[in-house]
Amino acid sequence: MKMKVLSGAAALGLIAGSASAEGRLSIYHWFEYIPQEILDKFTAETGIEVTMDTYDSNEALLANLKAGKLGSYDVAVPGDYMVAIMKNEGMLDMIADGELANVSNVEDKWMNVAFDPGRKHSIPYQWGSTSFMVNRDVYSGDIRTTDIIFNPPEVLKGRINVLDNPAETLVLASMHLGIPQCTTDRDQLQALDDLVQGAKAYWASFNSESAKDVLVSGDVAAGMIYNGFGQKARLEGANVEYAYPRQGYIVWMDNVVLLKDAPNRANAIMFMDFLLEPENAAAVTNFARYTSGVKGVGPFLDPELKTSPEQNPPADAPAGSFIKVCDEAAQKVYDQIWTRLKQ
């Protein structure tokens, strides 16, 4: 999918010279996750042109940017573990100290992290989880175990919906499992490997950017999401509910990376900056349901948000777990795992 933007209020600033900047901004992006206003208001106050392609995985977005798209695009917004696989790929720019205005307003828990140490390629976009939903029109029984997704009872079996996604769907069958992410034993990886492709037979579809509208449509009664695409699923009339089971299930934060040989560097870092500001980070909040990284952005959300069931887990609930970077070894047992399953 391609989105090309440019209002008429910035076409006008360019023709007359009064912009602040111009020229071109490409960002490869998620799917419905950043909303067309926060583009157009970019446009506006820079007259910067953005041009977006979209994907549905991290995994899509290294394939491609590996396949030859890397120095098409300025920025992208993968997840934690490909941050740290793309900077290890040598994919990402150094964002030298002081060129961020705004870089202050990170919130602490996100400047340091583990994937990123002080922020030298990214900034935070949003973070959340990934779990599952299950209609409630159609099983009204305890939906906080991960038997729904892979031993479920017979009303779901053969309607239900996974994230076509190695890492995330084979994270939350190691989490049913009780073994580490990126295991090595044998045994292990024979336990996952049946697993996945026995509960194969329960599943309607492999699915990550309609994982929404299967829901909503009725199509499938149970499926993996991310907890702001669910809670957007809620809103739209479905009636699902988010499931914070407690065998565990995945947190992640997505990030704004500065690609190694971006076409419009210095248009990259004034997004990243405008990324920034409270105000925007809001917006885009608001917009997709999720969590900010970014100080100051309470005044502007809306009130839902702060009692929404999907962003607040019960008081029992486990910590929600990273995905982990595996050692080469360990991910291409992974590979080839995910490959019999999708055959």
The other form holds:
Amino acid sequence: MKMKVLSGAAALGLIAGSASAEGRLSIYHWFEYIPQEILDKFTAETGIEVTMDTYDSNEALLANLKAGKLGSYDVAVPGDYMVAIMKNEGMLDMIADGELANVSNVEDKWMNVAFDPGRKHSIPYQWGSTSFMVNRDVYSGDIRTTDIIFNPPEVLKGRINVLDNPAETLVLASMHLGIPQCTTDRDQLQALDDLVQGAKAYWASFNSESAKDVLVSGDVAAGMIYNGFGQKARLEGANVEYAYPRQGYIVWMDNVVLLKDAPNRANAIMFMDFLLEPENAAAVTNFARYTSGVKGVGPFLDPELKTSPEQNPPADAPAGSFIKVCDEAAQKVYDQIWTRLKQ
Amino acid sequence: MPTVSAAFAPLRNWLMAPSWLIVGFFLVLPVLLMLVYSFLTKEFRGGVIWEPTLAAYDQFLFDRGLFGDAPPRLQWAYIQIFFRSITQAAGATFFCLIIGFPTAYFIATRADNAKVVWLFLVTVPYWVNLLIRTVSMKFLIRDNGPLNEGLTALGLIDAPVQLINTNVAVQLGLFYSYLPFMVLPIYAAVERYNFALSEAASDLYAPKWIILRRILIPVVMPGIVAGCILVFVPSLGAFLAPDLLGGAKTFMIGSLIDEQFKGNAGNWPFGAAAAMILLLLVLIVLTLYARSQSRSKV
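The block above covers the form predicted alone; next, return the form predicted in complex with its partner chain.
Below: every chain and molecule of the assembly, starting with the one above.
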């Protein structure tokens, strides 16, 4: 904390001395997702003063922007499906051709993505997967199945955490049943409702922000988690293993977007270019333990990431799926299932 | 005194202005805003469309099934959530009273300089943010936390007692969060209590129990009621303790409303309607209390 105050004071001094002309940059970001050193480095290179607020879910980001925060931030970092939603809501500004000097650093497979074809509004930040981890001291059997969460072995019953986020938890449940996302088939939706209603008896808690903490502390023996967050749990000493279930798992990508009515649009573009530098993208990856979508990060990466079981699915693992954006009719039923689940 | 207040009389309205401003700006305006929003049409993914509708209240009262087209039945889900929250809040109030009353009495009957120390000790934990206190409670009561390990080491239990993610943990969290709100008003009341009354009763051979029940409690009743209200009302809307200690497995009123604004559902009118219904319930309770007070004075 003291360190932060000091670096904040240093940044302020810098502004007062040299940078008042260069101006500011206002970031709206996930909690614990960018290292302070990277922000300090950006300020040192450009003289731009950075301020950052954080949120804890894609939905909270959308809600706060809708409630009047649009126009006070320059960039935000929504996940894939939320980029599509925000684009439909008209919350994103267009990045003109040639505006980003480093756009050629984006990995080819992440250029033409379904949620933002041609990268008109966004650049990759980090990508990863969502499935679950199991404490191997408690259960040593097969964990590459979604049965672990929805039809668990006896020793795991009552010791499971799921993410407190309907999008992720209900999509994993759909994969368990083998039904498509955003389905409007009544039998399938009814089956989904029955499944989670029944499985709730096996779950100890609904927790997203402390998904790692509950695994490390041993409050639960299995829990849904993002792969990088899960790696942090393992590095903190818990004997937990990340699973790539055969039924499928969620793949996601977080993206830096240029917000509509950004007060410092030019600085936002500079920041995006800065994050597309391989060295800086690698620094974020080394901190967050996910995977960057930028070319040439290899030499700067923590060597452990290249072989870690969380980042490297086994050869026979299926491809993961992105979360789809449902239309209003389908979404209404999913909301209803979630409310019934927690009533 | 009348001369002084007469001197201020012309200024009266101006002197009242800050109060009116605060009441208007921080109380009336937000509540009116919520009232209006609760009658508007929900926009998909948050926000409202400016078309009046009763849909939010309809959703609260009627269950139309998973797909929204079954014949309407009385909706128990939200009544259950309200009932659960009210029970939790009542429990927290009860335990705060049971512990808070003797504590307040104890402090009020110490010597003056000791009182200051005791009051200080009661309030010290509350200098720390509520979130941090709730999280640290979680550390204390988890399966391999100090409480369970201590009890195991003492040989009192064989296996850890499951506390975390239970209603007991939520009760504990609410109790701990709001205890001073019970202790302080009761302390203030007991402090003003004239102990000569107890002595007089004792001289007339009243047993201790009767003195407590017939004299002390009626005299300090306003403090007890104030404490109960101060604990009950915030407990009713609490969502930190239920989420962090109870595992967020079931909605409380607070988390239900929170979910409507922040969560996937994004149903602002329904969140506003639930908040209005909660407000109405609290107002009814407080009005009933005020009635009974004014009647007992007459």
